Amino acid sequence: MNWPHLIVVPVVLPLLAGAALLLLERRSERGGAQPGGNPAALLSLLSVIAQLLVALMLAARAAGGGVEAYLLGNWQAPFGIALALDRLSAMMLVLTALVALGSALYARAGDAARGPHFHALFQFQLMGLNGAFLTADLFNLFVFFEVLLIASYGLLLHGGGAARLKASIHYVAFNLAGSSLFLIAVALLYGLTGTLNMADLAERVAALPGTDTAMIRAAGLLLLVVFSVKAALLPLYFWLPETYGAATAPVAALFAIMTKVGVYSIARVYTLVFGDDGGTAANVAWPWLPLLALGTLALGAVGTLAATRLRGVVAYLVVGSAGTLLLALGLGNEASVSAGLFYMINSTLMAGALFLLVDRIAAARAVQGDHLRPDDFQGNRAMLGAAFFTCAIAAGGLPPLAGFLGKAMLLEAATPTTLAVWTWIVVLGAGLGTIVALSRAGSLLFWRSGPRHAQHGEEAHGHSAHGHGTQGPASHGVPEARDGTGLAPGQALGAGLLVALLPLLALFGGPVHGYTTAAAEQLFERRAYIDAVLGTKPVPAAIDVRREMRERGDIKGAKKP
């Protein structure tokens, strides 16, 4: 489809649903149980299948492998507020779609009734989400950020419970420094350049005086902090385990993209305004980053293997994926990108898909949740082993899947560069961390677990309700619904389709990889997308005001014709 206003769309539409579920979730509250089902969510769910149809399109758009530049208000770029549409920016889009519809279709279950106001939080974020990724100018980003990062403090609290309000306050306060330093940033960067639009920016950047030079570095590597903070970069990865972990199943699926903003940001940036033409400061990240994605991957493969829970070996597995992406960027040549946006779109299916897991395995298991300790298991062991064994291969990057695949391309591209070795040995040493934690808790939790561990469970139970072993599962506030009977069909379907989407990304691998190359060679043409949202004229309007007045003579001065 050729209609120029497609590529707003993203960001229109969840604004309109979210506006609109705002209404609807209110009535419900107020009229009890809607005859036929809850509307707010199958306006929601409806709105979720939309988007992804709509970025399907935009991604075969982009798949042609120009860049497309929209002009929000119709005022020409730097002036007025621009949109852009690249392969990378249409990939974040489809990714983004499939992991909310995942999250969407779990939610109808019956998470969403937990709190109020599910639905519409949800479609904010997804519009925070989505703009981030689209928007061209630096303002906006620090704009976007903050309409997901509102929306997901909302959904951070939704269920209630004292964990998830210990771990928003935390969250809340730290993302709170993080936009005071991007504002900060973002000023600095206007005083020396006068603009914020990002392909102005790579201009102004390049042409700034030696005298700026201390500036400019100060300021790029500002954002760089504050872009770690939202990728979960080491030390700044601390706030994810304690906000995952306490997040609702759908709501922490969801939140396995948001780290995703924050290594999009850094490879948008540091590629178009601070690469290799950025001037004085020229690659400012690039000595910095790869160092500290390798230790971000290290550390969270021994968070993995440290974990007591299994909320905390998928939030730590979202941590080592972080530092595998960035490593990926750090490595700074367009093979070394390509693998790491093929390896992104597997650890986020593969994140989303663990979370929605994990808490059927926990709801199946009737004491321990999913603590890492042997005990009954009520549900669909076989169904649920299978699904929890499927999306251990994608994490520990083994073959047949995709994970594997990944790896194998960042390893390859990682080999002429000067951090050949340290790259190999994290990597593969990571892998086996996780490998073994994976393992151990699968081993733990459906081979070693049956009935005849529940006496042992319930003994343990009630030893820590005389506050002598560990905190149980039910006072972290997840998960609250133990019916014990397996999974519910949206739940099925929810996680069903996040893990099927694993084998199919293997399958299509060829494709999919031709697609994340041609997208790391374009994230590298920097002229492109200078060309493309500078050079874009404003649309003749329709109906021109001024000049009806003046043929009319209705100005003072002007001549009727």
Contents of the next structure:
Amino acid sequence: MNWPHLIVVPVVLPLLAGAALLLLERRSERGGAQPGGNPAALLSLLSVIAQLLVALMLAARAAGGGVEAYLLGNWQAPFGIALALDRLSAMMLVLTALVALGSALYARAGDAARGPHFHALFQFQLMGLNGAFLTADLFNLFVFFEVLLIASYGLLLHGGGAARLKASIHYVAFNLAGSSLFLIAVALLYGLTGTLNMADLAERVAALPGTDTAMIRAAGLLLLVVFSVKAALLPLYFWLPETYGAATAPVAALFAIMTKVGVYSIARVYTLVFGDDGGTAANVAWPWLPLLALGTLALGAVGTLAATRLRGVVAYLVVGSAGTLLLALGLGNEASVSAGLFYMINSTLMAGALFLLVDRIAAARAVQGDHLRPDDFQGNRAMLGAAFFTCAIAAGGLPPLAGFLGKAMLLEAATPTTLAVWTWIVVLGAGLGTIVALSRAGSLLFWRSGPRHAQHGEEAHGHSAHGHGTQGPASHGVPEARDGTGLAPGQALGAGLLVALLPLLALFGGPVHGYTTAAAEQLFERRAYIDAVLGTKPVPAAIDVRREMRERGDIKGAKKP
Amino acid sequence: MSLLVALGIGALTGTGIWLMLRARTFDLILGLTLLSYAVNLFIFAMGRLKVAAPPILDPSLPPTLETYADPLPQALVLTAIVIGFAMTALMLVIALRTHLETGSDHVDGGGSDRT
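Can you swap the form predicted alone for the form predicted in complex with its partner chain?
And the full complex, kicking off with our chain again.
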């Protein structure tokens, strides 16, 4: 299908769906506890499914290797805002839609009814995510960042409760400060080059005179700080465990893709604008990125070992996977970036699946929730255990699943670089720490939990309610849906979908890796991107109001060429 | 004029950051507001400061860069102001709500944590 407007559909569709949902949800007034009977939930789900189909079509188009630009409002590229589709953005769109589908299915079975406007905010967040992956303009990237952040503030607060409010204060303040820095960096780049279109920026930055070196490098590194806030790089990750620990399960699952926006932006900007050909600002980020990423990875592993709740373990897994991804990017060669992109698919699906599973595991345990203490286990232990085991293998990077392939390829790609020794030590060490943490959690939750622990758990619960202020127990202040049977059908479907994708990814590891390798190649082939964005001409309009007005003499002073 | 604007931006930024580092929600919001003012001024200044030059094409003026101000930063600032305003309003609501729920205006919820 070669319809040119398909590129803008991933942005417009959730916008329209979200707007319609605002009206629908107001009308139905939270009457949506019964799954299937709520038109808002159905519309939201249909929108997500449609986005998945569109994303797959776009990926099929991008797989051919071309970069397609879409001129919004039919304005020529450096002056108007352009969207651009290449292999990497198409891949991110598919990944977003997959995680969103699992999360939406899960939310539909109950969590969505815990506050107003869940579905609308969900769609707006998707709009921001899809837009950020597609835009070819730095200021537009800022705007889409804000769209997804505003929606994420609302989603984080979904369900209410003091713990979520406290996490929100930190999260919102931190991100507002980050947005200010983003604007400063953008303004600095505009002041130096006079453009914000990324393709145009790439050419102008390369041609910048030596007198502006300090300024352009400052702007480049400021951008790195901003993206690192989103991607949870070492000094800037403190918001993540708390935020992810406090959000409701489907929201946390959707947030799993949100850290990847930062990773994506780093991959895009630091290959296109500040890459090898970046003139005086060439490779400005690469000396910093691997070192910080190694630290992030190590701290993520320590965090999984130290966490006292399963939710905390998973949140630190997200930190650790961000470290791995940024390390792959920071090594800066095609093989490592390809390995990183491959690992990103695995880690995003894994984190999404785990956040949903943790919620079910917590609901299946009598009193302890997801605190890592023995407790009575009432749900379907075999099924939940198997799903958790699958995710744990994927998270730890053990052989049969794709996490192992990703890490092996990353280590192989790191070998010729100067950081090889440290990469091997930290990646393998962090993997070991993660496996220890996950096996400890798994054996505690599934083997050492049985009816005999029920009383012991009751006593311990008195302590667990206090002293976890930093973790912000999500279950407090909000009555969680504890049916005691384990999984509601919709929740099983949502979580099961994401879990099932993990072995599938390993099974189709070959073709997927072929795609990520091609995407990495395309990322370093910046000429094609620049030419595609700047070379796309506006389509001659069927009705050109401006020309008609000019010909009728309504516009004074405008000369015809 | 450049010096004055630069000093103004610097003073706003400095005050904003100082206020943000105080762990009280009211100070935090005030700090974020000042910081966003500083950022908006900064974006505006990045289009080069120019007095009495219109940003919109005027047939009576010669079409050279000497006679016009850069319109793009003004458009960017407009967007940034709208977003910043909305964010500040949202932050205020969350801070108020947190104050009611936790009984403290400390950003960590303070000592009287009632969760």
